[in-house]
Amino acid sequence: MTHPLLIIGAGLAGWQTVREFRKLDADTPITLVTADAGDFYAKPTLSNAFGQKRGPAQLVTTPAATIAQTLNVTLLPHTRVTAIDSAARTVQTSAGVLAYRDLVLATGAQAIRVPLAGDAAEQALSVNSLDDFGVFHQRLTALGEGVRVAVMGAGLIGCEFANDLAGAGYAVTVIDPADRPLAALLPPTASVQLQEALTGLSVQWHLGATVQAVNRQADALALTLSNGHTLVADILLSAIGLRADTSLALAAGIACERGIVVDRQLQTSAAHVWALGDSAQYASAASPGAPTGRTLPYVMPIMSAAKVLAASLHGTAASLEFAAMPVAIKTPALPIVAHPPAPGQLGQWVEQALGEWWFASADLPERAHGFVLTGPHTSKRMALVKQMTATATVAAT
């Protein structure tokens, strides 16, 4: 009996691996296990759906049954994996024990939740999946117009939600311990541009502060902040970041650090077990500040990794090398494209023009190790990617 290629997770990483593998092998049985329905959707659309007046059903691009039939996959939806036995090559699930030829961990990331005091702390919502978005969407639409939304976190997802919700007519307040939005990704002057643009949509800010407690106040929520202020909101959205879901791998004794450690072929420390996506820590993304690799929770790294993983699973020699992959931040009030420098890269942000910044070192100021573009300058993204690629090639020779 031929055991299947078994994939845990029906997000982009899981389904894209299937797509790439089917280009190489039409016959090997594939079983995909997922805790949700398995419908295919683009996760980035979760943070700009309200402005486009799209609900959960409209975000599904391919229903689970359709994509499973098209790709010749045995889909086990609403099934939880509870344990992995890499020596026996089996997994324990809520549907029973499954044997595998090879196992792919595409378990994604979990929303980081901070402890909150108060009698309504459990009311804080996170949106990290289509099911999460369904709860958030239902709660917002049930409240009607004039809803006050407090967003914990002024990072990428928090700012995208703030722009989307404010643009859709909701009253938005953003709370973050940093002194500016997207502080970890943007140079200070770019952060100022973004803050001013979102303020123009009536977004309110409480920077340099965190939410300490959430209490019921009639039909609303009273938020107590670390700076002593109190504000009232109808909904609290927690968008303070994601953490790779390594729980299954850790319990199985598979090496994990910030994510599930994989080599350049996407193999984990266990034979016949592979990983990619938001749960993986890629050796191919090592840098001076992350010598054993790093996580890359974005779309383009998944697309690159899925091709290499499919080749590895097919027995074809392949090695993952990441090209320059800038991130488009979905804040229409101020379009932004960012390519942050690798962790540990020495240098500083240098403003080339209003709306264009390079991360350059003192010894090579003409070379960009990263860049940020805003507004009309976002049209320069491909030119800067080519420049970074060319100079990196020269430096390596």
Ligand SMILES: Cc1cc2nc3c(=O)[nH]c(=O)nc-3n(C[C@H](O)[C@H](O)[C@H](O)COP(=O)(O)OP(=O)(O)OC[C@H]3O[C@@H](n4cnc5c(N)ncnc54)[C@H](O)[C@@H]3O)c2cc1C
Contents of the next structure:
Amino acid sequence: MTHPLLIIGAGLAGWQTVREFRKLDADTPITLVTADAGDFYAKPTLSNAFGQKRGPAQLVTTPAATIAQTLNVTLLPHTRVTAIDSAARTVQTSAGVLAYRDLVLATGAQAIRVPLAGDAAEQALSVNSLDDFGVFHQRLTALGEGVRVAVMGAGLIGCEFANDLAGAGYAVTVIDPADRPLAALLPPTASVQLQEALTGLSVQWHLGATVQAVNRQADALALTLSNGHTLVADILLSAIGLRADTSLALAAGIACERGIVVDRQLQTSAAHVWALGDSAQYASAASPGAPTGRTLPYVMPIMSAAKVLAASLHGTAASLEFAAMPVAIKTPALPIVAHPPAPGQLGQWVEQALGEWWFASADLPERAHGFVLTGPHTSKRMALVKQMTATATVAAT
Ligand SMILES: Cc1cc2nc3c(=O)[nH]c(=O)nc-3n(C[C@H](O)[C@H](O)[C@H](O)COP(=O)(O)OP(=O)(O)OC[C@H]3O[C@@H](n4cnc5c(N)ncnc54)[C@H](O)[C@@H]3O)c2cc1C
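Switching from the form predicted on its own: structure of the form predicted in complex with the ligand?
Complete assembly follows, chain above in first position.
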């Protein structure tokens, strides 16, 4: 009997792999096991849903049963995989043991939690799934008008939520140890532009500070900050980053670093076991500062990786090469497109105009190794991607 292609995870990585594989092969049995309901939704919509008055149900674009039927998949929802035996080619799940022909790990990432002191520390919420969003949405809407939301983290997800919630009328305060928002991604003057734009929506800031303790204060939360302030909020959203979920792979002895290590065909260190998405560390994204590869927790890398993985699973030779993939940051108060330089790339941010920054090296100042565009300058995105692609091609020849 032929065992199925077994996929763990019903996020974009899992479903997109199925879509791509079905273009090549309509018949091979596929089983998709997932801890959640399996409904298809676009995760990026979680951080701009309040502005569009959409709740969790409205974010589902294709219900699980429909997508499973369309793609001819046996779906096991609400089923958790607890162990992999790559020698026996089986997985242990909460519904029993399953055998596989090939196994795809599309288990995503986990929200990073920092230990907080106080009697309400467990009240900090993270939003990294539709279910998380359901809890967050329900708590916020139950509290009604004028809710005070403290957002821990001024990175991409923290800033997007700050914009969305402030735009929807919530009183938002952002806390971050850096002295400016999106410090890891933007040059300082771009951060200033973003901070001003969000301040224009009444967002308040505690920068250069961390949350140390969360305690109950009547019906609210009192946050003790490292800068000596106490901030009172109704909800605390923790958006301090994600970490690839490598737990199953690690326990099975599969090589992991910052993510599950995969080669250019998306194969892990174990035969017949593959990985992609937020859980993977791609050799195709290696650079001088990350010689063994990088995690790329964004949509576009998944779209490219799923195509190559489907070919690998089909037995067709394919190799993953990432194109330049800028990220559009969903802060409508100041639209931003960012393409960070690869880790280890030498150079510095050079302001071409207020709203356009290139990461350029001293030997090639007329070429961008990365860029940030804000406001009306975001229209230059394609031109800069073309320029970077041309540079990469020249560098490779
Ligand atoms: C709020 C937010 C906004 C974002 N905005 C953008 C954006 O604008 N642009 C962009 O490019 N990217 C954005 N991203 C990132 C992007 O959404 C992710 O890179 C992508 O959705 C990850 O998909 P995934 O399938 O790898 O992981 P997930 O979507 O996390 O899927 C993981 C799946 O694995 C399942 N699973 C995990 N462990 C097990 C187990 N042991 N057993 C069974 N099932 C298991 C889970 O239930 C889930 O179904 C955003 C992310 C967030 C959180």
